[in-house]
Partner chain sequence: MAALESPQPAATTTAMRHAFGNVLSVLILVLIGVLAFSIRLFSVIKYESVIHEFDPYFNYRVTQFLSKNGIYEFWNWFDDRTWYPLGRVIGGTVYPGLTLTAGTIWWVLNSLNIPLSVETVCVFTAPVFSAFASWATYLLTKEVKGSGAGLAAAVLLAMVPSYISRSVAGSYDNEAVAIFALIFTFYLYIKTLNTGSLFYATLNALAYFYMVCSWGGYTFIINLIPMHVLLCIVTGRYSPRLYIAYAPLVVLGTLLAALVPVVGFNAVLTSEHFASFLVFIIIHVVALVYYIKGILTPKMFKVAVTLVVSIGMVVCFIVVAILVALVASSPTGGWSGRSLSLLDPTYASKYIPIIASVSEHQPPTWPSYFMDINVLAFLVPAGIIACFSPLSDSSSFVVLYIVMSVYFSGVMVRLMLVLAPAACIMSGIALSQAFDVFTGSIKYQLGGSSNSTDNAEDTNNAPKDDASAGKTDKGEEIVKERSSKKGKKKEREPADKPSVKSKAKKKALVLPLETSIVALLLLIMLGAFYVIHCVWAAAEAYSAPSIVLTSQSRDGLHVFDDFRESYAWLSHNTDVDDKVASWWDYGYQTTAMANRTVIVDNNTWNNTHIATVGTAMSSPEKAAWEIFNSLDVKYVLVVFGGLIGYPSDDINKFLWMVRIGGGVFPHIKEADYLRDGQYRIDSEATPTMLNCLMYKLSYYRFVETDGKGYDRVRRTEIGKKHFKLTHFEEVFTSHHWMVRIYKLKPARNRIRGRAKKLKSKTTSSGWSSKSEKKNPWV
Amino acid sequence: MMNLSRSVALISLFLLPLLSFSFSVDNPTDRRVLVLLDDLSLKSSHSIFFNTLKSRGFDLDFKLADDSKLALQRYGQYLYDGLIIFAPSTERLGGSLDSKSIADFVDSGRDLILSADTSASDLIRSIATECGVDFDEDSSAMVIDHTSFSVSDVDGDHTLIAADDLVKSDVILGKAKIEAPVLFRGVAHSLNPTNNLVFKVLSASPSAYSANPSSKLSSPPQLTGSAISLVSVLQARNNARVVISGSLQLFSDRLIRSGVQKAGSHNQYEKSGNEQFVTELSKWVFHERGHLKAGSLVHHRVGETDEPAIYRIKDDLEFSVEIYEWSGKSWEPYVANDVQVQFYMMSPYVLKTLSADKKGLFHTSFKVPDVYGVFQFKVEYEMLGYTTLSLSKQIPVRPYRHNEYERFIPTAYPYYGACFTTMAGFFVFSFVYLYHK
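Form predicted on its own: give me this chain's structure on its own.
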């Protein structure tokens, strides 16, 4: 029995690093995701969304949000690479989980999908606040829109929103246009204006507002119009990604299968845009799209291939870097015309846009400035929806040696002329002075 226990312990120690490092740069989609639910019936009521994740190779681990054995890490290593919280009413998470541990999870570079509704607890609100999103303080408020509602809203309170104000980004929502409106029923949230890392993916129309649908308005609502965000995303500086939705029903089979017709529109759709929306959004948040990797920075003098240890001022050099994008199955060459390189010392002395060969190679050439010191090649690439690239390589630049200057410097020709003119003038003056009577 003792030997069996030791064997199990050894196997656990060997397997744990494999689980904790399941997300790798070489295969971003090889991931294990923890799904926290406040009711296990959500597995069936939201099965379409979960099945799309499973079909793409994700290993989903379903647990109740108040499970006393919950843990995101063990022996200092994370067990999961992604977290989905579909437990809006949970006041307290089980095990070792709390808002701080989830914030640490995101700070470690891992991804999160958080969904709320009218029963959102203080815990869910605090997690959202950490990510730069503030839900409406009125716990009974919902998004109401009397002009952009779905005609299938049988309750007549116009809380079933047919939203079509989507972010214009192929990398976040895919290249295929979402034709049908997205059905949304839930709570409004706003973005923290001091946080420039969070942005809207699905916005409310200008006629929307947040209020209690079962009571009359006694004062103007705090959130109105396009200031209301329905679904927002965050990409942190460490490239962790977060999706925050004000509606848990957005992911449900019922709204995914539901037909939709927006009020005031003659266009009828047999199926809402929810499935396409949540599928494409999940591809982005779990790094199946918009995930970049770059090779090392390569530089050398023009006409050479070896990288020098030092450059001389006014040297002509060539610079290149390879950048690839994960397509969901393999690495493909990244194509863009806005990648730049800086030749930097305290400030950029050279700023050049790199040319792409459409095979992943970005390159340029330039002359080393007439300034010596310790420089850096810097590539800092930030684009909406893409992982941030920050690469640098240090290289010193020296001045000319004493024997490397030209024998006669063209810029000194006026001084040479002045010198010989002075000599000639002195000779003429001496001749005239001595021999002229």
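In this text, the rigid core denotes the largest set of C-alpha atoms whose superposition between the two forms falls within 1.5 Å. Numbering follows the first chain given and starts at 1. It should be emphasised that the depicted structure is a prediction, and the values quoted were computed from it without experimental measurement. What changes on going to the form predicted in complex with its partner chain:
- If you fit the rigid core between the two forms, you'll see the Cα of L40 move by less than 2 angstroms.
- When the rigid core is held fixed, the Cα atom of S365 travels less than 2 angstroms between the two forms.
- A rotation of 40 degrees carries the smaller rigid part relative to the larger between the two forms, according to C-alpha superpositions.
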Second form
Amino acid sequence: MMNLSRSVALISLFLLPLLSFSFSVDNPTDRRVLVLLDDLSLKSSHSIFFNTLKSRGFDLDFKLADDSKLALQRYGQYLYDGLIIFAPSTERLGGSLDSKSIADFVDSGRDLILSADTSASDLIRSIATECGVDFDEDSSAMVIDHTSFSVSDVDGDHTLIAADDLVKSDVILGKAKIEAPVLFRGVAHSLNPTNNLVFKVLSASPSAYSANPSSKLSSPPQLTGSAISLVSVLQARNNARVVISGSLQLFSDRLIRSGVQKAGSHNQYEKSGNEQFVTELSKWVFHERGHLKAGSLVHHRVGETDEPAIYRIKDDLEFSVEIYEWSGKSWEPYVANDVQVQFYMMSPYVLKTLSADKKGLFHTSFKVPDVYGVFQFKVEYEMLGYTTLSLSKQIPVRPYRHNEYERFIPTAYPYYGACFTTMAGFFVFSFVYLYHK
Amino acid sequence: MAALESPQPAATTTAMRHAFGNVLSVLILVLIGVLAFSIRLFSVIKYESVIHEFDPYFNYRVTQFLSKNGIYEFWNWFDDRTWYPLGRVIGGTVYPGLTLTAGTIWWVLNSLNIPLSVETVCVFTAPVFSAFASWATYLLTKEVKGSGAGLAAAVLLAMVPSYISRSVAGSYDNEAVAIFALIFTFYLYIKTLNTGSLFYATLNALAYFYMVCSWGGYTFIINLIPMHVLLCIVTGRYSPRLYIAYAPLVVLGTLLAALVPVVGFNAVLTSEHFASFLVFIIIHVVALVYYIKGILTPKMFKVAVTLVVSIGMVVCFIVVAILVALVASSPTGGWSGRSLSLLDPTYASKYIPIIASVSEHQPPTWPSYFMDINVLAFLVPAGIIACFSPLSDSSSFVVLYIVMSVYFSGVMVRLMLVLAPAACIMSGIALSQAFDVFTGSIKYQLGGSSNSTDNAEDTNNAPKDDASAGKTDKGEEIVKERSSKKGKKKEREPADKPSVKSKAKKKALVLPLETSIVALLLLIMLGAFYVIHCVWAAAEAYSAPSIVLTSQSRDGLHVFDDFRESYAWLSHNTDVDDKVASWWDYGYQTTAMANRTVIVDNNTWNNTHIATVGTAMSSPEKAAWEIFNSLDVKYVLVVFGGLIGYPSDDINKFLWMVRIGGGVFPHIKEADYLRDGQYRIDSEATPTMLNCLMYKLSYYRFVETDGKGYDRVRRTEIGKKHFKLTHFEEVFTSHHWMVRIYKLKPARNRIRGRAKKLKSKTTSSGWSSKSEKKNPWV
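Having displayed the form predicted on its own, please output the structure of the form predicted in complex with its partner chain.
Now the full complex is given, and it begins with the chain already shown.
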């Protein structure tokens, strides 16, 4: 018995670093990823994509989407840090999984890659809707583009799109420019323009539209032009990241390997941009890039080091915050010149850009405004692709104490003079009046 | 004077009687003090030794701060836990008199090694000061009509219900000490007026300073005294004593008042104080006239008087013109809202809903007069008549006092409190005069001989005679020394004094024996009724602390301690810096009892901020969430009485929230919440009403209690029974549902797509069907 318990303790001791080597604040990159497939053949047909993940150290766990033993969490602990759903036709997930539990998975700060395809199931659509992405309601519709299709499209119905309208963000798609167009064949989706959490990564050209390629158009298509998004991402308020693609083939070996030539263009590429696109996007979605961390907000009066409990109006103060960026392996100092701090009470009274010292420390100094109240130092940093930094710290500002005002005001000297001469005059008058006789 | 003229043996007997009478008076006064203190202990005996209601909690919190941090910290206290995020400079916006008084008492007791808690001291401050107030009433009435009237007035004041309502043990509010200060200031004014002593004038200014420290009602003093001075001048009663009583008060009093941070420059800038300055100028003009009259021959005087009067008129005119210009340049005419609503009772209801919304700012009803001053209401007219026979400077003052306070009490219920001392003084005078007459006639009828009658009269009038006569003499001596003119004074003074009465007049007042006895019995019965009523009022009506409620039913006594339950919940289950939003009534209690930051509280200094909370309460859920979120609110607290029938809950106050909110944010319209001008929450209520946050937070899950949602306060079934909250979640509901606390849900992590369209299509998919399983209709 003793032995057993000791060995259990030992095992757990060995497991501990392993267990803690998962998603955490210190190490935001995902490690354990569950891949749900409709068909295990996808494992080989999309092997290039999966191999890039494996080579970057991810622990992929392939399961059939209707596997009855599927579980995302056990004893209240999530078993995975990331989820890839390549099962567009699955109507019902196995085990205890449903779109609610996948939404909860995202709400717990974990990441998701979801790929639909033509005739995507209601389940996939509802997961996408949870994330703010609406697929074309017509289940047989595909994206058709008669001007920017790929010339290698043998069917001739112009559904293999050569898309090159990528989001301009080094954080999401890496520093190296994706030269070749990205090949796409699948369904269109749209985003609600008022939803500021989702944005398009790969958009369709203005001439694209969404319709069933095998039937004649009876009515104008609902989704047209650049309103169509091909690949979108969501960064939730808790910084969970989701990629939603309208095409499963986008990740496939066939489109990754195939050469591409956009219709009407003379540039012919040996290889499509798909590999670079999906690799860089997976780096972003699994927090290998664009993940920021901030230390606590530090402030103190000029010339002091301790943080005061309260400021006085017109105090001079120094403010600093440390911000680091996750490079995939370690925390590097974040360098930017657009981080701002607000000194905020219902509206910002002071708004200052922080200056960085290239070591991750951002600092500034300013004067407390001539207004008392309960203020907040606020750093709200929302940059495209980066995780949102939203920090605030409450600090009251008091008015002058009774003995902090100037004792004598120079402009009031005439009044002081008047006061004292009156007093002296009264004294003399009383003296004269009383003792004159 | 009568005593002085008596032969030697008689003088010793009367001196003995005086001594005996004085000892008796002191004994009676001590007993009155004990009565005043002990009649206010019902709340402690019936409930417990707690602070009552709303404002006292703030005063208690301030006193705690004072006793912990000292007076300088208190003076400079910037409170960041109220009026978030504006904060409040407590030291500069609070009347510090009460706090300093209780803090001093606590400090003295502690340095005497009597370890009382601050709370105990606060609880018992009001009863102690009501004993002081009755003694001050004795002094004041004694100055007006002798010590008999003084004792009667003191005993009446010790148990007048109106005053008890504000000074029971635990009612730790400004009025508790302010009424004492008010009466004492008046006493010193009358004392100065009767003696012409500069010493009393200085004391008077100090007492006025204490009053200014204690209560905003000090403006009553600084308007009433100038009025009386003006009255004296107009009726030709100007005397140097009047000048001594008034001029130092204005100068010293204004200087001292300006020292109180909350008053500051208001002491010379606002219209409430202008009357005193105007009368100050007038009294100087009049004094100058009298002076010139004294040094000039009558002929020269006639020339001079036209000159001086015309110059005085010009000066007055210029000053008035400046004042009018100043007043006209400010939007409210330089008056504060509360004062304006005193002058024009309809002002507040028209322009300032926040003042009108307070129940104690409403005009009183007739029954409340009977409730609060009881038989005094019938005795007051007799007292007024007694004051007119003969009319002196001091009795004219009390007449003026009662007239003004009756008017003010008719405007605001709260000012009934100012009326109560005046009514007691008047009734005391009436009672003592009546007793004088009746006992005098009984003695006259029984004794028969004129000798005993003389003696009886002497006894009856002796203390008064002696005191006032002595004082008159002294006063006149001063007058003689200070001013050269005598003739006119000498003629008028004796006639003014109650001391000098012709015996013939007294004899005419003798009544038949039977009538006197019956009248005496009736008077005693009247007094007995008064005592019974007062004790009942003290025990039943005014001793409830309002944070603990009780109700008597067939199966015994029910105690509703929901307020403390929920404040304790807040203090134990929420973070120290969390902000709690509620209607402003509960602000003081939340900061004092739960120690949580509030958005608005009972110190209604910022109308916009209150209107913001009112708007949030009257908005639909999402808009309300946005307002509260922008104020960093974590919890919303509502008071709901529908389950147990507690009428002063938030739904009943809700129309005021709508009005106050709509006053600043015009998109909130009162008409949207009323169906045909009627305020209702049943199925006939307007959709705006049924969807506003206050309705939802009050009635959320209410239907689960009885299946129908029957509201016991509004006596109707509620209009919308089954609904869900999307942006708020219920975190706490007290035992009797009186307090409900909701937490703001955080912003959604994700924003959903076109949810509605898809929902119909995806009912088969996992989570939608799951959520629908809970729905009993599927």
